[in-house]
Every structure is written in C-alpha cells, then in structure tokens.
Amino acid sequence: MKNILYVGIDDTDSSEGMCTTYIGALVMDELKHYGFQLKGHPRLIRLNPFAPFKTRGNGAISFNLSLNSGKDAKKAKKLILNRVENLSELQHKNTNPGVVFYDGIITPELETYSMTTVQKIVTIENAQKLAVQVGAQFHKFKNGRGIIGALAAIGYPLEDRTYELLAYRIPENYGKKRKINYKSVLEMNQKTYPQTFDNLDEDEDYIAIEPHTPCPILYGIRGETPEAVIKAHGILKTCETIERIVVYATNQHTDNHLLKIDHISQMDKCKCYIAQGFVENSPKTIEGGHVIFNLKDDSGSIDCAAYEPTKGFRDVVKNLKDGDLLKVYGGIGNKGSLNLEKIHVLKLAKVYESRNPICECGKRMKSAGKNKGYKCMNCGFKLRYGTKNLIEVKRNIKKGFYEVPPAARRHLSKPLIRK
C-alpha cells in the first residue's frame, strides 16, 4: 500500500519577485519527471490578509505525494528542499522560507491551527509546537516563518473551494508589459462567467486576472471548477510564451477569512469580520478620494472606508445616512479603520427635508424675509405665520448586498456571484 506525503511550502517570494505558486509549479513537474506520482490538485491556501508579515496575497501551497517507500520519502524530500534553498528570494531581509513534510492523519488540531491562521496571527513558535506534537517535519530556511502556512496549507479543511488556473511566464519575459488579448478575456468571460469570475472590470476597463507586479505569472482564471477554468484558459489569446500552467484547489473567495461577531467592541487590528451597526455619522470624502462613515451598536463604533481603488462602489457607500442598519464585511488594518469588501444594507433611515409651505393656488411659497412669513409669487398671498414642511426625500439607495468591484476585491473576499 502506497504512502501518501503531504507538502507545504511557503514564503519564498519578495515584494520584487518569485511566486510560491512557481516554485511549487517547477518542484512539481521535477517530481513527475523522476516519476513520483501526485494525488489530486495541488493546493493554493490564502492566509490572514492583514498579517503584518505578508508580501502580496499571503498564500501558502500545499500537494500530496504517493509513495513506495522510506527510499521514496528521502529522495523526494532532497528535491523539494534543494528547489526552495535555489530558487526562493533569500536575499530579502522579510524572505524566510519554510517546507513542512507530513505522513499522518489530517487532525482536528491541524483544521484549527489552519483556520486560525486565516483569521488570525500565528506565530512561528505555534506552528513549531502543533508540527512537533502532531509529528510533522519542518525546515526552516533563515527565520523560517515559511513553516506557519507551510502547515496551515497541508491541514486546511477544503469544505468550500474554488480552483485557480495560473499560467506562467517564461523567465526572459519577468518584469515586462503582459501580452494578454483583451477581447479574448472579454470573448472568455462571456462564454464563462459565471463558472469563472472577476475575470475583468468593464466598468473600469481593466482585466483582473492580470497580476502588476514583476512575477512569473502571466494571468490567473478563478472558477468553480477545474473543468471551467481549464475551458477559459483555452479560449484566452496571449501574444508572448506560456512555460506552464497549473490548477490549484483553493480557499478564494469563501468569506472564510471573516469572524463573525455580536459586538463591533470585539474588533481588534490584523482582523477581518462581519458586523452590525447604524450608520452614526453620514459619510464623508477626505483627502486621497477615500469616503470614510462611522458604523455603531451598543458597545462602540468604528470607522468605515472604501478607500479609492474600491472606485464606483464609493458612490454607494456616499448614499448612506445616519440611522441606516448595516451588516458589514471588511478587515482591520494597522489605522484601525474597517476596509470594507462589501455591505449589506438591512434597513434604510427615513430621510426628510425642510420645504416653503404650498400655496392654495398650489405653488410652492418663497419667503417673504427674516420673521415675515411667506409670499406667494405667483397669486400674491401672504402667510404671516407659516412654518416649513417637512418632506420625506427619496433615497438613492436600496437595501440588499453591494461589493467592490474585481479590480479591488481581496482574494478571500466572496463576489456575490457565488452566493
């Protein structure tokens, strides 16, 4: 009977470059090429947004080996180990790589750690201790904070998933425009959506499953399953060289990074939830076009942004008023602000406005000066002790779900679309 390995791998990117997912996709293929077999997708684990330590979407992988024997085990191990030493970003200071190797049962105690660090802060003397009692092996290349996802991405319980299809670069194109054919990501996402999404943002022109920065990947199609991103990838054009694609199953766009709770006091920093509350102060825009309310309850209050690249979804958010009930989701960074990602509008406040009394010729009267009343200017009758009308206004807002759009949707953030 055949031995399954588990493998994490994590942290091995910069700000500047390399992609864990890369290194995963190069150590895979190597290990097919000697002829070790993998079992099932490979897996992409998105890890706590706000951690204070990530370079760009904190994603760990993960990939299950078969094996033979112990013999098996070493030579598979000296590969993985000699890929990640070779080509990880070691030479950036925040770079501290980690792999972890795993033959056991997936545990409960590994589900939670790996569902803590989603939603909270691990620390790497947590991730030692669960590995030791659960007798995991890890390395640690410099720090090695690598082995905290590295391990949450082996135990990471799958329950709902979507699945990523990256396609790569070759080397010589890394840190050049991307050559991807626009009307084909149009023709893409119209012959799929919704089986894949945020493939682009018309409103704002602009194609989502483009990376902006300097690493290997040319673009990445998020769907349902591996069948729909596989067919997207298909009708896609490009006018540069694909080195290689994979799938990877993933924890995208589940909401799984969210905690819900009862009470806005129970927020902290480095955290993302759901929450409910009155709009206490109508929202205003501040400088850098950010539009910024403050949400309460009972226990306390906290501020809201949609911040500037959340673009047209700043004129929803502009809509709102004092009174109206919100359930929120979003995460805090280090200012103590709440990003949002999307709202859900539950109740709307009644909105009224002072009006001039109507005339009984059925214009509206002016006023006829500080403490005189009012004139008609179209029959000329006077109301020397009128007082103004209070008129519900109609809002520009309903209630239901509103999100950010693709181009600024975080990547466990869930689109309405899979709702």
Ligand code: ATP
Contents of the next structure:
Amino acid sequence: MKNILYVGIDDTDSSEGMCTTYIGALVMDELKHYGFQLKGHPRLIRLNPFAPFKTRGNGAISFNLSLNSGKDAKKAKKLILNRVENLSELQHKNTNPGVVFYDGIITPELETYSMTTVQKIVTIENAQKLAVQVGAQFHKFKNGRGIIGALAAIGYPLEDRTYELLAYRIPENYGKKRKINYKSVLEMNQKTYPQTFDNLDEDEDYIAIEPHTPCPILYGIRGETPEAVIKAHGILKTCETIERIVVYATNQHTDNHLLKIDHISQMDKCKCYIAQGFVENSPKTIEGGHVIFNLKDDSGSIDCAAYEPTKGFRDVVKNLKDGDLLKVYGGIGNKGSLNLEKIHVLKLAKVYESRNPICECGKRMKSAGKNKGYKCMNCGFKLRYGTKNLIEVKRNIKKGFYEVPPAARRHLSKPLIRK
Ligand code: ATP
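Instead of the form predicted on its own shown above, give the structure for the form predicted together with the ligand, please.
Then the entire complex follows, led off by the chain already shown.
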C-alpha cells in the first residue's frame, strides 16, 4: 500500500531573487530523478494579498509524493529540507522558510485554516498549534514564518481552480531583460483565449505573462486546464533558453480571497471584500492619477480607489455619480481605502443638469443678467421671470460589470471571462 506525503513550502525568496515556485520545481524534478512519484498536480496557493511580510504575490506551494516505505519518506524529506536550506535567500532579513510534511487526511480544520490564511491574518503560533494537533511535521528556518503558508498550501480545498504553466530561465539570464517574442504572444492569445487568459494587454502593448522582477521566471501562462496552458506554451517563441517548466494547479483567479459582507462597517484593514453601497461623493482624480470615490450604506462609508496602474478602468470609474448603486470587489490595505479589483454597477442614479429655458422660437435663451430673467438672441423675446429647466443627462456608463486590465489584476482576482 502506498502512502501519500503532503509537502508544503513557503517563504524562501526575497525581493532580490529566488522564487518558492522555482525551488518547488527543482525539488520535484530532483525527486523524480531519484525515482519518487508525484501524485496529481503540484499546487500554487496564493494567500492573503495584504499579509504583512509578503515579498510579492504571497504564494506558497505544495505537492503530494506517493511513497512505498518509511525509508523512502526519510530520504525524500532529507532531500527537500537540504534543497530549501541551500536555495533559500536566508541572508535576507525577511526570508524565514517553512516546510511542512503531513501524511494524514485533510481534515475540515486544515481546510478552514487554509481559507483563513487566504482571507485573514494568522500567526506562526496558529500554524504550529494546528500542525501539532493534526500530527504534521514542521521545519522552521530562522523564525520559520513560512510554516503559515506551507501548511495552508497543503490544506487548501482547491475546488475552483485554474492552472499556471511557469517557464524558468537559465541562471545566467537572471536579472537580464526577458526575450519573449511579442508576435508569438499575440498568436498564442488568439489561438487559446479564453482557455488561457491575462496573456497581454493590447491597449497598453503590455505582455502580462512576463514578470518584472529579477526572479527565475521567464513567463507564466494562466488558463483553465493543464492542456490549454501546455498548448499555449507550445505556440510561444522566446530568444532565450528555458531551463524547465512546471504546471501548477492554483487558486489564482477564483475570488476566494473575497469575504462577502452585508454592511460596510464590517470592513477592516488587510482583508478583501465584496460589498454593496451607494456612491456618495462623485469620483475625483487625486495626485498621482488615482481616482477616488466614497461608497456608503446605512452602517458607514469607505473610500474606494482605482489606482493609477488600473489605467483605463479609471475612466469607467470617473463616470460614476452620487446615488449609483454598486457592488465593489477589492481589498483594504494600510491606507484604509478599498483597492478596487472590479465593480458591478447595479443601478444608475438619474442625473439632471439645469439649462436655460427654450424660447417660443425654439432656440435656447441666454441670461439677461443677474435677476433680469432670460432673452432670446434669435428673436429678441424676453422672459422676465423664467426659471432654469432640469434636463436628465444621458449617463456615460451602463449597468454591468467592469474590471481592471490584466496588467493590474491581483493573482486571486477572478477575471470576468471566467464566469
Ligand atoms: P513570492 O510570491 O515571490 O513567492 P511571497 O509574496 O509569497 O513571495 P513570502 O516570501 O512567501 O512572500 O512571504 C510571505 C510570508 O507571509 C510567509 O512567511 C507566509 O507564511 C506568511 N503568510 C502568508 N499568509 C499569511 C497570512 N494570512 N497571515 C500571516 N502571515 C501570512
């Protein structure tokens, strides 16, 4: 009878280099080389985007090993721990790797803990206590904060899922400009979208599959199935060597980070929400090109922001007016404003403009001066006591969903194309 060993790894990288997904890919290839069998797809689980110590996308990984004996387990664990220790950016202050091994069943407590780690803030003690309770082994390097994510990646109930194919560079190219053929990205997108998505942003001439950090990733293709991302990878052309690829099953683009709430007053920093309310102060553009408006309900109000990197989405937001009923999707960072990922315009308020009256001759009249009524420039008719007319203005926005472009999309945020 074969045993399954769940392996979770997190917090191995820093902003200067390395990547937990790459350490995972190396370790898995090495294990396969030594004859170990992996069961199913490895998993890339994105955790709370507002967790305080994240490097970039707050990702942790896990994979399942199918083992024959206790001796095998010992050998695999030794190899994994050695690799994590040697490859992690341990010299970096905020890199605190954690590795978790678990050979039990995934309990409801583990699943709940994982969802909490995606939606809220947890502590190293929370993770450690649960690991002890379920009988998981954990290994902490330095303060071992990584066990938080490592355990969450093991326990996460990956019901709605997408896939990401990651292609890695050879080490001598790290930090250099990535050489991806733009035309081949267009072709790949034409042939595989929407089975793959967020490949590029044609309006901005932006290749969204390419990271902009010195990490080992050359590109990442996101899609609905392993077949789709592999097909897309086959179409892409690059002018640099790909060292290896891996396809992760992931909770990216599932909206699983969003907490549904009934009242705006329930909102808190470092969490993400779906909330409903009325626009209170029409959007204003502030320094830096960010567009801000206020959303309110009976319980309170919150500033909502379409930040500069959301580009054309800001033009949509600028068309909102006081009284519009919206559902907003987004997260609250340290500034306390809701960083919009998408909006659902549920009801448009009627907006009126006051205009001078129309003359009997059909032309719009002009003001005759303060408190002097109106006069017609066409026929000379005067209206001593006329008042302005209220005219309903045609709105420049329709009911429906609007989202940020791929370049500004959060890993967890669900694109509208994924029903
Ligand atoms: P990358 O995406 O480049 O791999 P990262 O953004 O995933 O890097 P890490 O270096 O993994 O960042 O650091 C995130 C740290 O925060 C990890 O130690 C992880 O265990 C911890 N963490 C993750 N989610 C939470 C949470 N909800 N509450 C508290 N800590 C968390």
